[in-house]
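Starting off, we have a lone chain in the form predicted alone, written out as structure tokens.
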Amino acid sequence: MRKKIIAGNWKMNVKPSETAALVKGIAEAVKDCPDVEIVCCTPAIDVPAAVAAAAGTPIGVGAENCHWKESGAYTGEISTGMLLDAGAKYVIIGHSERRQYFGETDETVNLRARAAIAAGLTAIVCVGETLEERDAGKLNEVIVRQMEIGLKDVSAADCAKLVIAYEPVWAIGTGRTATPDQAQEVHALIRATLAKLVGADTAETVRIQYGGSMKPGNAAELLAKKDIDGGLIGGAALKAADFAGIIAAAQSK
């Protein structure tokens, strides 16, 4: 049985003399929760303020971009052995506002991701489609495509370190989610690429999350479908109670 994954996106919020109040506001609500992997994916300069804060607590701490290659001229970027050597765990590859905003493409995620990977970072790779081309008509093609191109040559054994989170991006940041039957058919969806790209016994062992506003109102519906492993959360990982309550809910499935 795959364990639920629930990771905060902090995004560009929460400066560093703030991070500690909210991660141990964080570890003090989810003390009963041991059946659920927790992380809070900060700003980089969080990273070091996080860690030291979840120390001790079943917290684990990730960032929200790293580059593929280990040191260079690449002003603004940061490293997986920076990451590493902060303290970080888990690090999300290829959201959706990377993709809009800063020039991310398919082919740049399966760099970031296979680099996250051999570093031994967990990756949580994003991927989802916008609402125009899921009113074309073309989810399937996006999605199969976005796995096959940001998941080239990663094997099974890489599989161990990765985390696929599915974010609608229509459904980000909107107040608009997917009924838990549309998450469900896209979840399944990326499992059955998974299943082509790695086998299907290894498919079945990658966590898969949903990302587009699960609040604590909505997330026992969404995690108790067969493929929904876990949430990849926005808004509602900036309040320690909100953020706890998405937790309780999949302690309880």
The other form holds:
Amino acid sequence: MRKKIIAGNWKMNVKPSETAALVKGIAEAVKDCPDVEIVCCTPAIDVPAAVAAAAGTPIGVGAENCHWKESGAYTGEISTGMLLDAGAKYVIIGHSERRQYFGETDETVNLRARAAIAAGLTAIVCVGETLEERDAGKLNEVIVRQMEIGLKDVSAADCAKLVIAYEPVWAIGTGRTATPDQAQEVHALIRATLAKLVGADTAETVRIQYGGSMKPGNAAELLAKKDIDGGLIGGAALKAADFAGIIAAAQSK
Ligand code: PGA
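Okay, that is the form predicted alone; can I get the form predicted in complex with 2-phosphoglycolic acid (PGA) now?
Then the entire complex follows, led off by the chain already shown.
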């Protein structure tokens, strides 16, 4: 049984001074959800406040990016060691917004993912196609390429610290969710690709999250699908009640 994992991706929202209230609001609302792994991935500058507010609650804290070098002349970057030192346990890697606006490639996703896993962080590695790619019939090709390059040299043992997030770019922040069947089809492809990369037994243990306009009203039917093991939540992670509603849907699966 794969434990469901619901992670918030706060993106560039929520100030350090606003962080404790949101984390505490979520903690208050999810007391009866012991079967769900709950994560808040916050802007790096919010991590210390989120870690402090999450102490004594089941909420784990993560960041939204990390560099692959441990230290050095990389102005503006944050290392895995810095994140761990601040109390983070997770990090999102290769979100489509980073691919789209900040020059992230499958190769840099691979460097970041391997560094995060080697450091002991759980890497939430994002994959997903644009609408143009889907319409051009390139869905499978894009997902397989993102996985083969993004997860190159990630071993079966490393998969204990790996979560994959399938986020169709056309569903992010648009209110347009993939249907449960559309999502399941790609999740099955992701698991089959993982099986080729790390073996079928290990592939069965890796959680695959869906992300893209997931909310309390659609979470249950998505999470009911065989290969959908959680969610990576943007907009609905910014309100404690909405995020808690998705976690409750995961708990009842
Ligand atoms: P959304 O974002 O839930 O606002 O669509 C998801 C994500 O980008 O991780």
